[in-house]
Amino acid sequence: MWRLNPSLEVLPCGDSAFLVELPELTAVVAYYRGLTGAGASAGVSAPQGIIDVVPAARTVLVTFDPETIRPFEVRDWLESAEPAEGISGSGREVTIEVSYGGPDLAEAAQFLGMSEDEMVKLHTGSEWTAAFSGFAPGFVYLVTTHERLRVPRRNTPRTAVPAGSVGLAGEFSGVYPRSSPGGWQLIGTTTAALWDASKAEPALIRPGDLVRFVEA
């Protein structure tokens, strides 16, 4: 283990990745970005023989290819990465019609105090991030710069949600890639397509993108 800083920690997994520990969502983000080519350290590329880099809620899996580069070359390309400022978004920006009216925008815009029009022009009118993908295949947890939109996840979950679903939870926003299972409250639909596999890049949106909602 090296510990970096008193709020980041480098574990390595096997003999080809490390773990990066973070204290919360928005080091994660910031930290991401920095490795990947933003904020102070804009123009610079992972060094050869980086694999992957894979953020989560609390961490960053980096993994490498032993036999291109030596481990303690990865942990210096770790120690010297630049955060960079914020959790604004950094890459591709993606922009997502929506067609608000979801079966729980009433109940979500009187949660939080608000008309079901200003809860509409608040989740248009925020930019937001994605910080990082899972639960299933182009599935992105989107976070933005305030916490007006912060709502909790449904006491009873649904057993099917319909692909296209936009929904809210906790800090974070998303949009369903296809029908499953879920607990969030759906404030829209959109006919956006998430993940195609048949596509070189399969997923509509990417860690590090800045994603945009318009009203259809």
Contents of the next structure:
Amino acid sequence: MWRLNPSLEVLPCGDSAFLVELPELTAVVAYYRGLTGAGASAGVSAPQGIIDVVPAARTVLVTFDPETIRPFEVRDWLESAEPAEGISGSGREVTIEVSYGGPDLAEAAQFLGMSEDEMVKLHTGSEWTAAFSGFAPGFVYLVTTHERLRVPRRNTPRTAVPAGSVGLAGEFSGVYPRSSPGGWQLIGTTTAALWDASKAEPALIRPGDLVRFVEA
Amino acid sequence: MGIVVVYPGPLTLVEDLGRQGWASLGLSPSGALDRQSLRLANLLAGNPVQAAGLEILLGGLRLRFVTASTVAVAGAEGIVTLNGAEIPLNQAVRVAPGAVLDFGAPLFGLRYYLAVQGGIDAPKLLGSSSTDMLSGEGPAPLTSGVQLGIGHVSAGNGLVSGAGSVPGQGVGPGAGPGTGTLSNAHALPPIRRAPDPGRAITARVDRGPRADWFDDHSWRRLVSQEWTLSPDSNRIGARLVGRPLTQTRLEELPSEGMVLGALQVPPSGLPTVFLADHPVTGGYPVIAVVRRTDLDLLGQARPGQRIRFLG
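Moving on from the form predicted on its own, please list the structure of the form predicted in complex with the partner chain.
Below: every chain and molecule of the assembly, starting with the one above.
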């Protein structure tokens, strides 16, 4: 099925990659899921020769091996991909148990004008989608369908955020896979290993996955 | 068993050809900066090209072999000695038990690659034993006293015959190197001389996704001037010094995926070329991308070396 997606721009990126630009993050998530089938039961489906498909805030980077697939074939694949419906949908689901009560829970709830309980209910009751990775292996930026949990970053980032910290920043929620500096508002902790290098699939959450938080 | 690290030198890492295809999880490709040289060293030592070897920055490494082995050194050019006697580079060399291998400071290039028959045995992450200096994944940089295991991988293509079956006592300490017999020499990649630090190296570039974020003169300035490699460079990026490029679109760029070889330009106008351990995303515009085959040369460029881009 050929369908040119008018909101998508394919930019050259050297001789073995294209950068697809989209209008906003929800379009990126839908396009990425449509392109790769990520989250669908069929798993990732990309033509032979595609190496990486990397979603980000407004773009999807696609790298390929020019000895296996020709640039115009990659471009055709990118331009004919159907975005998956909406930001949510059925697919691979990851549940993360959280002990709420992080150092910024009270302040974040106050900022949002709700009680801590209400905030926890909203965080656990929302369906989150893994939009893209970055910052550290296993760290995934999670987005949801509403804006009621938007909080600013901390004015002064912490020099060390413990591994397993669950945070909020802007439109995102996320879990720190390892101890690192960070400026997110910390609302809880999980014992789940977000990144386990000894496993064949070291990342607990991959872009395109659906994520639910539950109270531990 | 295996090899004892007597001195590690400034930075010696276990590297193979890296772990491609995991950028969506936030993981750099990593792997040898000069891939062609690691491939060559592996083939000479009778290994598959992707076997793990050592990437030795600036020499200074001393190894003592507990078990007999066959090794090959490629990449940088300098004086490498086995029990005090210089060994040829780009050739298979027999090493007897107890022998000491020393890497002098390179005279040309920056990084030696040592392959040991059977490969360096190190834990794998997503199929690769490469050390990634950005994420800290992979084996730790070598330190004094560490023992390295030798693996059992073999090329299985008849490329090197005989080298593995020669008993260790055949080459005594100081007796000079033995050489593996090449039965299929044409399969070896050509030996590329390490770049002369006094001459400019040339790398081809193609347009990057944000080439139009710069003024018209910037592309010309990029490809017409000689850049100088800054001493701040590392496995993450080669930082360049020269007349700055001028960005005309000044809005903030939301972080986007970055390719190996991307010439990312921060507000200073001085580009950084992303090397193997580069961050998978970045927030500065990419004006151009260095061809993958030419990145090997950048991995051998020394601080102060002049670099030309051809585009």
